[in-house]
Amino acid sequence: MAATQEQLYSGLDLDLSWSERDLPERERTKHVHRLHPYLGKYIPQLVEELFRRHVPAGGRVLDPFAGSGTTLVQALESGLDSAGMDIAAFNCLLTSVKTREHNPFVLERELRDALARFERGEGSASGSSAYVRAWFAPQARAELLRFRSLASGYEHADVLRVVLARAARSARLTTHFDLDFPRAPQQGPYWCHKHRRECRPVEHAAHFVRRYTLDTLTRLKEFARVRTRREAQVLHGDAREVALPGRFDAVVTSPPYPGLIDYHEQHRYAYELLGLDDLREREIGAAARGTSRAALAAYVEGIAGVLAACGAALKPRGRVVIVVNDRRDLYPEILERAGLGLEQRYRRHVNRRTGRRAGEYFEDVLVARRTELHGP
């Protein structure tokens, strides 16, 4: 029999548990957390908790699996050091441009020349693929492109990079509704789902290239704003062959789910724009390999050997804390491949009001050590 919704909240951490009244998105996507959507993120809060409980005072933290850098900008937020690193190109690019410090002066003085100059009709349009063709209006192209352009002279390129990733993704040729993983360019009018009517694929992206420009520079001055003066190292790789930069005091991640989101794909047109290595065939989890049972045991194998190469760099009394929906128990297993032992479990109520996902879902907080160092 399926536990009762008293029985399952009567075993939530409320800590770790927040409603849409208690934490709206404008404060789950606050400062640099919006600064491009990526979906399997976690929240900055529960990441600050999860510190507060795990990670002493001026420590260092490790994430394995940065994704769009949660863990990194929170660490700068909360004065501790870290380390993160990912087998995905554009999730280092964008974890890099949130957590470099930045000169707000020059910053601004370039991302407005950069916008002035693109609104004056400057910049090349040429060096299209065929990905870009078949995705972009002919218009929305033309602008993205001459944008692209522009991007390379400036000392802050990175962050012009991510601009247009950003308003490359608003100006594909899809629905409103469907901006997340969709299928095939939207070539004609449609009945849209989020508007209630009859809506148009996207014909110029000059506007989003405006508004995001704009945007960006708020939200890394809020940031600024903010920091510490601590240090966040980004690093592009697997975690099994990357050189760990010391030790640390704690790690805290959360893993991809086996055969669930291709991150890759899910920015296609920024490696497409952008020229980036596209790696997808090495990444843990992925989701053309599906969930058979070989997919599994692979996916098994590919995160033991993450957590024990974390493992190995931690201090003494480190912990690994992993955030984690683990529906097909694969982390007891995982875990002792890895040499770790299970101290702690927590479990935590997933707030989903966004896009299109507002059913109920959970999550699991697992807090391991190292088995070699503490016994059994």
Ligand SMILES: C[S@@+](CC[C@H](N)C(=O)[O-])C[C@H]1O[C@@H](n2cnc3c(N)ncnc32)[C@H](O)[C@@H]1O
The other form holds:
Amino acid sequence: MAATQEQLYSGLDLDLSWSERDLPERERTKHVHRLHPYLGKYIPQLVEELFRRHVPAGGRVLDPFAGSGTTLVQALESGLDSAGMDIAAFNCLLTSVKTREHNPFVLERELRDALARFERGEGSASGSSAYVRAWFAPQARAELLRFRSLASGYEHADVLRVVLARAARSARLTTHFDLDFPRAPQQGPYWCHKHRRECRPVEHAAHFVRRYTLDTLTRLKEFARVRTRREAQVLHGDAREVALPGRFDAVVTSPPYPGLIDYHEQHRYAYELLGLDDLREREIGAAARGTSRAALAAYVEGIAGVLAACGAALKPRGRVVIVVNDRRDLYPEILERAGLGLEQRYRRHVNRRTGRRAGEYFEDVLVARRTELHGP
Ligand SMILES: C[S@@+](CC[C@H](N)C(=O)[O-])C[C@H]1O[C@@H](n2cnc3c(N)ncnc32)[C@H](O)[C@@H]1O
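Structure of the form predicted in complex with this ligand, given the form predicted on its own:
Complete assembly follows, chain above in first position.
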């Protein structure tokens, strides 16, 4: 018999479980959190509450799997210093753009200038790759390439690169219902499950460039009003190897999970257009590697290695806080191998309303500390 709503909620930490009404999407994606789509992020309100519980005021946090930068952005909002790393270059670009302190006057002047020049037809459309030729209609492709050529001349070139990537994502030859991992370019009209009518793939990119340039400007200015002037360090590399910069009061992170998401592949268009370094071979738990016994063993070893290094960089009272849906029960072994002891576990209900991922979904927040410092 299925559990009743009451049973379902009895073991939950209700302060970490929000309904759509309590926490609507526009709050979960406030200011820079919606600078570019990213599959697999956690919400800033969860991070804020975990900071409140586990990080001393004015402290310093580390996220070894920083992804789109939610931890670092929230740290700036909560008045904490932070450092984050990620193996995926695009994620690091996105996190740097979100967390950097931009000069608001220069930012506005440059973004508006780049947009005006783009709309006057300036820029060169040369230099496309086979991927770019296959995935964009001729006019969309020419527009994206022109915008790319203009971006490099500005101090805020990285902001313009994120705008370019977001416009490219929307302008790919895909169906409306398969934007996350489209398999092949959609060449002609198709029956759209999302809109329940015949739709056509996108032919132009200019309207996306305009919309996202202005939206990015608004969002960066919104964040500038609420952020503190603490430090947020972004490091690109393999968390198993990167030298950790100093000591931390806490680690707050949501690690990759085996067989779920390919973090480079979801932003393939950005790697192709921006010429970013592709280190997908170093992704821990990449979906492409599957969930064979060998793949799971490699995952356990990889995450345990990262968490052990993070644990060693903690101050004596520091905690490692991990948000995960551990349906394979891998984390007891991972924590043990990392020299960490579980101290607390919160269960939370995750509210997911979008498309195919709707439904009841729960995740755990594991709070651990170093065993060798405190005993078993
Ligand atoms: C679940 S996501 C983190 C999402 C993040 N909490 C956010 O809100 O955006 C896990 C991240 O781990 C990164 N990752 C995977 N293998 C890595 C490695 N070896 N070193 C560093 N980062 C890695 C992935 O690129 C991905 O961005």
